[in-house]
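Single chain ahead, by itself, as structure tokens, in the form predicted alone.
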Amino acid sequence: MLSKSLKRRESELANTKRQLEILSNGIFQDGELPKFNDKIAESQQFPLKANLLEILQINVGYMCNQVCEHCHVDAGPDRKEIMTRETMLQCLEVIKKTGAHTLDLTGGAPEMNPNFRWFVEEAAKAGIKDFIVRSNLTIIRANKKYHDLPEFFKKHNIHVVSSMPHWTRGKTDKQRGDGVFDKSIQALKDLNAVGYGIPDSPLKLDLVYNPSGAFLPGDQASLEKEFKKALLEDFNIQFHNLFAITNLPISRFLDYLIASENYEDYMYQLVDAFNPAAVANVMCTNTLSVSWDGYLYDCDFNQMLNLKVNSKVKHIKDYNEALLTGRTVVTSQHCYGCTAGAGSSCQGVVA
């Protein structure tokens, strides 16, 4: 299992450019198959524009209690990349003059940042309709200033989203690591006991699944009901929804795809699958990331492969939604990730 990120290991993928170009060379150069935005252009759908505003997603660190095999983020515990309080400051402006009805906290783990809880406590004042964090679910048990994740969760009313790649241990232990699926069912066990998850509860918990290997996932409500039904036989734990999530081929799921010989059978696969259908709702379209830094990104893809928003706008400290309305979104092959099948967006299918 990994230990280390690629930025830690040195490796030639932690150079966002050189997968660009591995992303762009070879069957694309080729004209094999298809580049993106001829594909796109194809359906007519061809510049993609931002909407207005609707979902606020933040980075607020790369660090992370794990290193997961396929983490696109290539977060772990070497990753020192940290939103500082300063940047978090001008995030809350944001918040508190935007109409988005989202606001989405990722990482890494964000639960380790230092200021996490504060940015939380501030950022629930400003009464966005739906506020997530996206939890490992591992962190709850990774020492005891977590265990109280639950109660802070809920004191706050956050929606928890958190990943969980199998309803197996051997499946979860080998994306994710050993020990990692049960630290998992003791996480949402805590979750379960305050009443996250539980049918009708207005405390939200959700599941994300992505595929081990070099697949596409499967049905999501198929999904849903085979996770709910293990999940609540094996262990009482209940949840709400499963988000099936593709794996895009960028940082160490594109490192896996490469040493394992997969990766142009994995790129035929999903521009074999590409749905039109998914493009008129992939997540660019209403969503803006934020990283750790404060740099504004289409998305939390592009944000790992550093394609920042094509806009005189670059920075949250500069937000003007006038501007950033209606920009061409920035692209490249990787994005047939999320137009592949019913489609693949942080909140699952869009198709």
The other form holds:
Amino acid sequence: MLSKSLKRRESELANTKRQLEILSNGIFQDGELPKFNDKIAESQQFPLKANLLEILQINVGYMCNQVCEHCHVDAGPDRKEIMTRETMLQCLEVIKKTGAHTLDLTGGAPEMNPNFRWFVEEAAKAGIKDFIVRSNLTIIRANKKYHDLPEFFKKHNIHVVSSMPHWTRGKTDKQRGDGVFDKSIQALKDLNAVGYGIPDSPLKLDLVYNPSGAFLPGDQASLEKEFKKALLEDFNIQFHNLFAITNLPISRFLDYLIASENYEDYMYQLVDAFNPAAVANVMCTNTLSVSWDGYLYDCDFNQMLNLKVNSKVKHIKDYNEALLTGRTVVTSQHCYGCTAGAGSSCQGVVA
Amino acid sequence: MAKTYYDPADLRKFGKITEWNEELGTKFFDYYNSVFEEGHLSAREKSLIALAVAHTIQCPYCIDAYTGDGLQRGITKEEMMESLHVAGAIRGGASLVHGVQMMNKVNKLEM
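Could you give the coordinates for the form predicted in complex with its partner chain, as opposed to the form predicted alone above?
Zooming out: every chain and molecule, the one shown earlier first.
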């Protein structure tokens, strides 16, 4: 089980340039598999353009109480990158003036940012229609100071989106660490207790499913049915929707793919499952990702590869909707992860 | 000619059989895809049946395909192994049930 981030271990994959080299070399360099841009060009979808902003996703820091094997952020307790109040103020200016319908806070464990609650309180005042916090669940049980998070979320009408790789203990703990399953179950019960996830409740609780290995997610609706049945029967837990998200071949998941000699087979799976219909709705067409230090990216994955937006505006303090709309999305071969099968985004399938 | 009879990379090329007989190949894949749709049995149940049958007929391609399919569907390794024991029990039972024939023959021939 992992205990340190790639960065802390000084792994060569902590270097984003190295990751991008791997994603462009080998099977993609010798033409065995087509590069992403060539593939989308086959269906006249190149270049990919960003439309008007609908979802503003803010990563408030890479610190996390967990060290999950598949984490694309390379998050963990040893990551010190945390968004400052100054950058949060710059984000708030944008939140107030943007027409985006969704604000999406992520991390790391966003709750570990010391200014998290202040930021949520301020951002909630902007009245954005859908205010998401991506919570890993275990944080709620990690320390007494987090036990009241369900009440806090409720007070600000936060839409909670939580990771849950499987409805069984074995598969969950293997991906996310020993004891994660039991703590997650307790946290879900805490959220249910204040009204989250109950059918017809306005307090939205959705779960995110990532495959626990080198395979693609199955049908989202079928998986949701399985999750709902098992969690209700075994633990009397309820939730609203399940988002099935494909693991993208970057960061720790890329490290795992290479170490387990699954990299090439996985890339074949992604390319074979390429779905042109998913391309039209990939999240980079309506999302902007802000990093802990205020820089702008087409998505959270590009943020982790340090691929900043292709625009004159590169920082939240200079935010300009007119300049950012219509920008060409920065891509590499990891993008196949969002166009495989029914597609994948932070909101689940897209096709 | 390849040095081995089986190459995992060939599984991806299964669809190519249609190239040498489009009519029958297409009919086969249409039928195949229909079989695995949700019906009176769930697609999940069918996947587990396919995995058990794959082991019974000892098809490496099918084992590869339906192990992966099971993982995608969230089927656990415990469920997969149980389905294999169903295959094993039927295979073993098929041998042993013929023991009655052996016993009948012995009883007939022995004084």
